[in-house]
Amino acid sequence: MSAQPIVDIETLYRPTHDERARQQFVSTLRKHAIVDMRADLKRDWESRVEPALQARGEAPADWRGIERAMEAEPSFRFYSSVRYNVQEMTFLSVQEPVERALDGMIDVAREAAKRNPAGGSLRLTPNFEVPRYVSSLDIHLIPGSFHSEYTQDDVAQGAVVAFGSKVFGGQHPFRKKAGAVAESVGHWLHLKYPDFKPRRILDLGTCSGKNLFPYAEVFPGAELYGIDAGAPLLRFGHAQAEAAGLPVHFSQQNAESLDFPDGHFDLIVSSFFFHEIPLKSTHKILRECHRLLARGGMMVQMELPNEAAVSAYENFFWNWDTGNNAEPFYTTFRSQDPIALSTAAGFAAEQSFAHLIPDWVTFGEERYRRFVKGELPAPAHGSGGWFVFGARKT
């Protein structure tokens, strides 16, 4: 007799009509902000304010300079307005529903770690020291962050991080969407390098494993494991899984400091990760993937492009998140140059690269075969591509 299933964790999350109304005002008001009004706030920069320093001979030499400039402009001032408080809205439009459904969620994923029917497992620290970067932050204004309990076994944030992610990027809440970033790195690995065969991967900052899930049909038969350091995120993720069949090994980890043994991976990945941290806990964690990764293997982080990968303005526009988002790392990161942080690391130069690839289902299988032949550009990071650094090690 086959083993009972695990119920999905998500099923239980069920918002009224009006909060379903809410939510998508949100969704819709976020695009707003991050499409419509940044388009007018170029073209302000563009047609007016540049051209009225620029005859005053006070053309600004970077980013910083236009953020000087653009500071006091309605047109700016209004836009980080919207999207300031849009994003605040996100998290809060998901915090009732998941209260309800709170109990519910804790016996199924108390139920998915006791059975682990699937074959995976979740292992959590008793006395887990959360990383201050992370503790003393509300991230991306996340109530709560990724790491706060309120009860015993506690999954609350979990969810949060989950349905508030799909709000922000204007999901239906019911829809189950793969990993945009693990289908699109999965598949251009695949294509890119097609002997490569990973038998072990690894997400850093895994948090619910959106981003880590997809490896398994990109790559059958590979393990997975995520680590992140919030327990939450953690016993959500591990819920999920089981529920979908996937043997995923979470654990509660500081990247920084893993208790892997040397070569025992063969891909070691993340999304949005690098930019949250600071600087030093960066090379700390880079140097970790060179431990952990066997010959062969490879590293492939998608994060934000640097700064010198992009225009002036676009650093002003990227920038916005490092003083408003609760990302105080953000600039620091990108002011870093890719291929030095991997060959501090221990990887080699010639191994090493920093580029954007296209996003897997906008860009569709035929035109990603073009891309990786080299026949066709990827789209700009945000906008159909996603930009990733990393390296192989030798």
Contents of the next structure:
Amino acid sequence: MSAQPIVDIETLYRPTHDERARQQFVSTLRKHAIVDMRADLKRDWESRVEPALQARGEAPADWRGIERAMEAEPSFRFYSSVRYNVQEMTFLSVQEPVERALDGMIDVAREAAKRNPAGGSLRLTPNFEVPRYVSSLDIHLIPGSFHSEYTQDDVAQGAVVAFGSKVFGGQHPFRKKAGAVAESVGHWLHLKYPDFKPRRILDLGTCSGKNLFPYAEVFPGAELYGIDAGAPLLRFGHAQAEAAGLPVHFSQQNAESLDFPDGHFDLIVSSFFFHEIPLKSTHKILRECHRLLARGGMMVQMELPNEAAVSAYENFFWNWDTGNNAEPFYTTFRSQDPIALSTAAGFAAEQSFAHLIPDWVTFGEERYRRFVKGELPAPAHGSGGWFVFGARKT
Amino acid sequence: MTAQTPATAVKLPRQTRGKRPHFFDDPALDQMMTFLLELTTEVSVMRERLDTVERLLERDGKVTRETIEAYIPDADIEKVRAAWRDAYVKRVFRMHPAG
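Got the form predicted alone; could you also share the form predicted in complex with its partner chain?
All chains and molecules follow, beginning with the one already shown.
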């Protein structure tokens, strides 16, 4: 007698015709802001604002100078306004259908947690102390952030983040596919270190595991673990994994102090994680990575390119999110040297790295092999490449 | 809302916490941009609904609210719609030449 499979939790979410149309348009608007208006902004800077400053002998020394010069320009005001509004509209566009589906989605998640037919697990901590850097603000302008719970066994924020991400990346040239980062990191590791066969993989700040699941395919047989502070995200992700037949072990933990034994993992990853947390926590977490890795193990953290790695203009562009997307630690994180972060955590400098890798899906396997051989460069971060830093533990 | 709130009664917060930044000297312009972007969105929603009605009429010769609601465009039609939305956004948000 075989157990009933877990229902795909996403099938319960049924936006109306007009809600779908609204989400599609918000995706288009988001793409317009982050691709087209971004290009207009840069053109305005390079062709008009910068030459005028240079002519007056007032060329800015750094990204803050560029920001000051651009702040009052219409190109910057409209770019910023559209980006901010579209961020709000992204989550607004999914909240109502999530509310209608919530009761049923919670039932599915409960069933998954009770039966674990794929062999994964969900471990939540009663009275878990959510770090203040998650609980005290609405990161990415998601009302309720990653952790809020509005009913028993709530999955709402997990659903809002998951479906909101689809709207957010729906028309973006490099973010259409969920899990693009994990696919890229996984295939890069596989091609670069053909002998590297991780037995256990840990994803920090996993949300609902979107950038953890693809490792099951790249490293068959590896045990997958994901930790996060947000219970609704973990419940939602666990339900998805069990429905997909993926045995994933989710637990609610603070990454600064994890309950796994020393040397438990061969690969520790994260994506879009460290720029959301205070520097003090980053140091603690990287030390945890060092403790948790077995000898020969690797950590690969996908992050924003650091300040020194890109031009003053790029820094102006990236750091916009710090004050305008509820990401207060973004600029501080980017000002750090990623190699120094790894060595401060106990990794050897010669085993540490910080560079771009191409996006797996859009770059193509043949070109990827040439990148690994050093024959092709990787595209810029967010434009077909991903910035990663990390180290191998010796 | 608490753990005692039934799942069917949950109303998620629509507003983010914290001070909303403004990008224009007059905050009324920031508010106006929100009105404008929401309105632009609703025009696209109506346009898409009209497109659905037209396609259903072409296909079935009649249309009901149920068939509109159930209509899911195939990949080719979605491609046409995406191109329309893209061109529409570019038309509406045409920037003046800088200078």
